[in-house]
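Only one chain is shown below, in structure tokens, and it's the form predicted alone.
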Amino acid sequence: MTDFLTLPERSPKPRTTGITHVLDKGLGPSQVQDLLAVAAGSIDIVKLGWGTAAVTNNLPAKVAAYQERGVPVCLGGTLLEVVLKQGKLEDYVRWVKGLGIDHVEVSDGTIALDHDEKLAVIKRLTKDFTVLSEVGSKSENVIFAPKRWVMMIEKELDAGAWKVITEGRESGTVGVYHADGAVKEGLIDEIRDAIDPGQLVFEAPGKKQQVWFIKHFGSDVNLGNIAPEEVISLETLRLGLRGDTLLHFH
């Protein structure tokens, strides 16, 4: 429709870079259909946030609606943390496979989990799923040194994680962000110096955060925890079709 414009290059779907990872907090059937009608081409994966999948009515139909439009579904890492606390990993595996879901998230943002145990969980789940692991705490009082971030990311990639998500929460005020939502630029620089950014998904729920990552990493940076109503907005930021990035790209 806009072939007459010269826009930044975007990798075609199915993408391995330039991923838009969307957070579904409980959308209903009509909301899912409306989202897909206007934005399916811009969504690469949808996460059913934290433990919402466990209390969603008609979950198989919801999963199928996304998958029919070429959008994989991933379950939130917090649900897996509950599973691990209760020692129900194999029950979880059977349940997820029964839903036809082939992406899962492994996190320890809330529970205390030895890192070697987390790596073992990642290795186990890679036998059946594409695994996204998450590094960083959901508590603003827990701060990791940059070297520890790098070490954990490298080990989780080595264990088989497809991508590693850097924690930011829905609030965008923890993990790779200061309490006011500003990016911890020094931390990101140290991570980028050690690890290919294409192997990471940066949680970036806020527009200012999305703009920062796009300006520093380009249109094809992987961004996560994107609200459904912000998917089209984010795509315009990636292409310089919004004032925040227009002059950066054009």
Second form
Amino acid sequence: MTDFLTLPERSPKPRTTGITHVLDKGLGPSQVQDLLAVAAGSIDIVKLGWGTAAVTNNLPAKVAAYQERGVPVCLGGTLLEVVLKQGKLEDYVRWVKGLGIDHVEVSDGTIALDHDEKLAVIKRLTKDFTVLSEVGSKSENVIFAPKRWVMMIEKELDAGAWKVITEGRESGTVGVYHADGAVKEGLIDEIRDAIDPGQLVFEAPGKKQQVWFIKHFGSDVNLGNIAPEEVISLETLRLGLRGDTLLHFH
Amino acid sequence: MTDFLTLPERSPKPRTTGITHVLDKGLGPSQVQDLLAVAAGSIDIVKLGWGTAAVTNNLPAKVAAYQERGVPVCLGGTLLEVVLKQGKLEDYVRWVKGLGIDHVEVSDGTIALDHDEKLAVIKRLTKDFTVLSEVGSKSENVIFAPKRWVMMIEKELDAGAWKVITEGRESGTVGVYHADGAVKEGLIDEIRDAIDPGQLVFEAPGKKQQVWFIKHFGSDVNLGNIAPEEVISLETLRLGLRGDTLLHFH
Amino acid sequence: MTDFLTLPERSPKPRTTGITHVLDKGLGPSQVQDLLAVAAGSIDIVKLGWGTAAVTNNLPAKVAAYQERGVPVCLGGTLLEVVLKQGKLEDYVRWVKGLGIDHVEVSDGTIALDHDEKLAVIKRLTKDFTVLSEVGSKSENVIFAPKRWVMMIEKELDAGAWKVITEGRESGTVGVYHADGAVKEGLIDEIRDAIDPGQLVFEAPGKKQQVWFIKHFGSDVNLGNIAPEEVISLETLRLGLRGDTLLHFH
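Condition change, the form predicted alone to the form predicted in complex with another copy of the chain:
Now the full complex is given, and it begins with the chain already shown.
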């Protein structure tokens, strides 16, 4: 391999920082095998985005394929939001356990959910699952003050969330981003002053967003909603092997 | 499955409404199998876009793979436009029949074709194939009045078209869309007043476009030019399992 | 096949003009097989983009898969830029030879490299490899005068480069393009007046860019950084089988 080159340090798997959290929005069996063959060493968790798990024809086989290679599978938060709207939390728990899935996401990006109620859901789910909670709205029109971001993140970690995800969507245009995809830098700075970034996963689907976080937090920043076809590219950005970060690291 | 949730009604396959019409612009054998494994229940017809069929190395195997799973294959209209320009309609018919393909698209998005001549082509092809005709130009600069859209659609249905497709291209920036991808809402309203939407397939490659049509026409609207990797996402939009339509349905 | 149609002439493989140069930024084993099954006849060289080769888990198998089908593999220039920054050129040569790769790219899109030194690297590498050199910066802010482009291209060809690539990146927004992706037409005209276009490969990831080059240079223009999923589309553009070039050729 290229061990004649000096590259930035990267935590080895299983990692608690430097996590690459991948968005699967409908990959087929060969695509899953391809992703694992090329990049298993760079993938820490796969999210079956929003409610895709409910309409995926081959769900049990997909879950097994990831887990056999040591990659945990997480269900998207939007599915749980529908479940909460319909008051079916315990049915959901049974269904997820039946699938052998051990990571779930708790979000309120679309539905209106009292924060104490969200914390109660997080607490309930930590009994059976590793919980990733998510802060931030999926609407461009809902904007939280930085102090409210910090307060919600702290309370969700206290309630038992393993990591808290900062919202960006598949598009990277809401939550911690302006509508044009630019990072809300002041917001991130305030969050960073209060919270250990190792406890956060920043959704960062766009290359410019990934570059920004790597330059500001280092190679081992936790990044989420990474498209499967961008996993290898992200790994090169973390190591200074793409033009965008080459001069930052070398 | 998630039968503990109440979801919007969806017609079962084979459907005449609620159709998802997928654009294949060069998928390989494993990609076709992946698409069918994950989403066969959500796919009603696959179009081999524009003239891709003429340069696809493995065409007969691709056609067979779809048909074995009950998914009809349709040839893109642009290929037929070249055929018409060269006066080779009967050669085309023989070639398509030899491939075992039973759906063809008749369009005039690029070439200038007298509408009576287009209707004659539709009539001729209905003898051997199920015909999808398409209305609308591929040029941003060609704009038809709503009444002309309605008149052309009605005549093409009368000529024997199974469904009429409204043009959007792969980009979603022409035909029934403004150059920025926004739906021409007044145009769609006038078409809807005159034509049963079940006889139409709206090309809607963009997520915002899909969301607009689902909110205005319901879960069972016919949508076309769906990218293979967006089929599962579209199904979640139809069922209110993605943030964009969750509050509309739940 | 569609031999009843009259289509523009295309050079057969192995070609020296009409080259389609494909960007692989992390394809898996099935994706490589899919690409070859559908489009091997249209692919002349595959580049493992920037430093992706250094983090691809299954690199030797990937290289073998392409080569077995007669498709040469080339390493991205950015990886070599890191190598040059660290003074490891001979280690790089040994590593690449060990992989059985026989094409390399020499670029200075990110690092500052004296042009004489770049020419010396090209000369050195021609002893062991077929060299594609690249002219142009990856930064939007670095703009060369047309005369400097011509001078650099001529010197790099003199130094032994097989072809010179004009920079466009994966995004198509730098080098020979304006930030909005439009072709710098005056620049291309000046290059064309001085250099045989058969000695150039124009990076052209966007469809509009591909259309522009095909209309100005013909079906057999050399185009680079083509996304795998766009190879078939590009072939249809070259043959007038897509709306964008239909009336140009038919």
